[in-house]
Structures are given as structure tokens and as C-alpha cells.
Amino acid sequence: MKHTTLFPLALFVAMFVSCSNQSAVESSCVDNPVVNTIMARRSIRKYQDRPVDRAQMDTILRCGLNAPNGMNRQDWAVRVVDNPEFLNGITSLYLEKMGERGVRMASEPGWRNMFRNAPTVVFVAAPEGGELNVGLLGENMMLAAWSMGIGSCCLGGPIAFMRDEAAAPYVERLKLPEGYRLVYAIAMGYADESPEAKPRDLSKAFYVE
């Protein structure tokens, strides 16, 4: 059966070309700001150092929370970490494990943490089987900071390395509820940079007649 290929929404995509390098904030492109804001939301892995405003932060985590779930079982566990302490001390035990690379990576200019050097770290789990639920809410949560005028980047490489019994006695100051685990983290910050908007491939998506 043949199938009808995207093309009102490569028109549409086309309309965002202008603004690929505005932020969400800026962008102007159509008369919509929640379409404006999954548009133009990008990647960030170089921060400003300073942490998320924990007013801003509260606003994001109530938007990731309202996100939708199977059942309204509500299994996640989000947990946010903005002391540096903390982030410094998981990362020298990562960089210890790393060995030579470590050194190499430790010596990089404006190294800081293992989080892509983000100065607020959101840390999402869920028990076996509420994957879907929390992936569900990092994006809300993603778009709600971008929104805002922040920026982020989901991390799995780092929990990885959580899951070693060397991080334990950080992941347990998470205070995980029993049987769940880490899925992934949000780097979170005020963005340093400004990426442009990488290809998509509109083919992954039609219309089946």
C-alpha cells in the first residue's frame, strides 16, 4: 500500500529555518509559543556556572509531574541536585575510574562535573516497566525550562557509571524508593552556548491511507 509522505509538514518545518538560532523566547515564527518552544529547543552542554533558580526549578519539576502516565501511577522518582559538593564528589570518583582518560577529560578548559559541566543535575528513576511514564516527563520538564530560558541536555552515559557499586554512597543520598532505579539525567543550566538545529528526517513519519 503506498503511503502518503509528510510534505504540509516539511512546509511547516521549513517555516522554523529563520529562526533556528533564536531561543524559544525570541522566536516568533507562528503565532503558537508551545509550538515555538518544541521547535526551537536545542542541546545545551556548555552552562553558565551558576545553578537553576530554585523558583524556576519548582515551576519545571510541577510541569514534568503534570506529565501524562499509565493509570496515574505517577512511578517516577525525580530528584535535583544543585550542591556542588555533591556533583564535584561523584565526579572524581568517575574520573578515578575513567584512569588516563579521566586525567585527559579533568584537564579539558572549563572542566567542572561529569554532567556536561551543568551546575543543576535532575536525576529521574523509575521502578522496572514505568520507562515510558518518565520519558514522558523529562520532555516536559526539558521544554518547560527551555521556555524559561534554560537550558539542558538528557544524559545517559553517567548512569552507567551510578550503577557501579563506587557511586552508591551517592545514589543512596538520592533516596530512591525501593525497586527503582536511574533511567537518566537532565543537565540543566543557563545555556553558554547556542546550537543550530540538526537535520530531521521527515521520512520517519506518514500518513498510512
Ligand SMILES: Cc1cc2nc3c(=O)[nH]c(=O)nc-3n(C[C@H](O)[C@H](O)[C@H](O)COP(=O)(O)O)c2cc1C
Contents of the next structure:
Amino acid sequence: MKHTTLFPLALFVAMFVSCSNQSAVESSCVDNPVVNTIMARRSIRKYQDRPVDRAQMDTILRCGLNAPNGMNRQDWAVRVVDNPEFLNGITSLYLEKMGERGVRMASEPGWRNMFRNAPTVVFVAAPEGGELNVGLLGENMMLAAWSMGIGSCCLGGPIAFMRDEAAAPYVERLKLPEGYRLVYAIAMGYADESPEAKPRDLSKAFYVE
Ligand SMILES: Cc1cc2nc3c(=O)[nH]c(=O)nc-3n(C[C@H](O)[C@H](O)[C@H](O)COP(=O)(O)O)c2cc1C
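If the one shown is the form predicted alone, what is the structure of the form predicted in complex with this ligand?
Once more the chain from above appears, this time first in line as the rest of the complex follows.
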């Protein structure tokens, strides 16, 4: 038999052996673009100095809005900010509020803003009880972004300050519907780092017989 005929068989055997030795969570076993994107995505905290292209951002937003949500009520609000005046302005207020800690933060190498230095920030808001819906929306956006070569980082940290009275002039500009509050933000941009995957505890998921 020629090598060309044997090769696919050898590949199949190799894949079968490797998959049957590993947990389904640990190894994808499936060469599929969705699975590959999910397994490759990492939180990015260093970005190139250019905002996300708006045509790409439109696709990312549509992917977010296509997420499953309770009774398709779509009670979420998503705001994209790529205006440096906004991001730098709110960061200045944040640094002021932080005092000495703020001075130290701003002197760190590569520091640009309080959103992990991202040039584009997506703010996500929901009414009380809508946190699960917006969580699903956000992951759709982060995975879509990664598949298009755009890095992201989910951010809970900056939201505490954004709920502070000091940040009100900027939060008002987001024009959130009545009764909605910010749940988290997503830093987005073209990655300027490629961090390693953080370990996952596979014992957190198991079959119940
Ligand atoms: C709800 C939530 C809040 C987060 N808040 C922050 C944050 O404020 N700052 C930050 O740098 N990363 C934040 N992260 C990112 C996590 O640190 C990150 O997802 C985790 O360490 C796993 O790393 P990976 O995303 O690269 O797999 C947050 C993630 C989630 C889901």
C-alpha cells in the first residue's frame, strides 16, 4: 500500500488514541472553528493604539445581540465607546479619586486608561435580575471578537467607580434606559500580547450516573 493511502488511516488512529486518553474538557478532539476559538481565547490587557474597526465592531455587536436571553425580552443595553476624550476623561476622574494609588497606577509602563488600556470599551447594562442574559451576550461578543483577530477582557473592576457620583457626567452620556445599571465592561482592541492560558480545574464538571 502506498503512503498516501495509509496517511489518513494513521491520522484517524492517532486522533482516536489521543482523544480516548483525555477528558473532553481538556482536549477539544474536534477540529472545529467554534471550539478552537473558545479554547484559544485569552483575556488581553495590552492593546495596539487603534480602536476596533467599526465594521468589525458591528459584527461583534450583532453576535452579542444574538445571544440566548430570557423569553427573548432583550432587556440589555450595550454602548460602545472608542472616543479617547471619553476614555481619558473618566480615567482622570478615577485617578483623582484613587489619590496616591492613582498616581502609582498611572506611572506603570504602558498605562493608558482604567479599562486595561483598551482603545475601545463596550459597556453592558441590564435591569436588576438581567445579569445572566448580559453574561451570555458578553461571551458571544468576546468569542466573535477573538475569531476576528480582536482581543478583549471582561472588566468588573471599573464598574464600582462608574457607579460612584464622580463618574456621573460620563455615565449619563451612555444614555441607559430607566432602571438599568452597568453590570460590566469589555475592553476591546487589537492585542499587543499573547498570554498563556490560565489553568482550569477540570474536576468542577463531571457526569452524574
Ligand atoms: C465577571 C468578570 C469580571 C472580570 N473583571 C476583571 C477586571 O476587573 N480586570 C481584569 O483585568 N480582568 C477581569 N476579568 C478577567 C478574568 O481575570 C479572566 O477571565 C480570568 O483570569 C481567566 O483568564 P482568561 O480569560 O484569559 O481565560 C473578569 C472576568 C469576569 C468574567
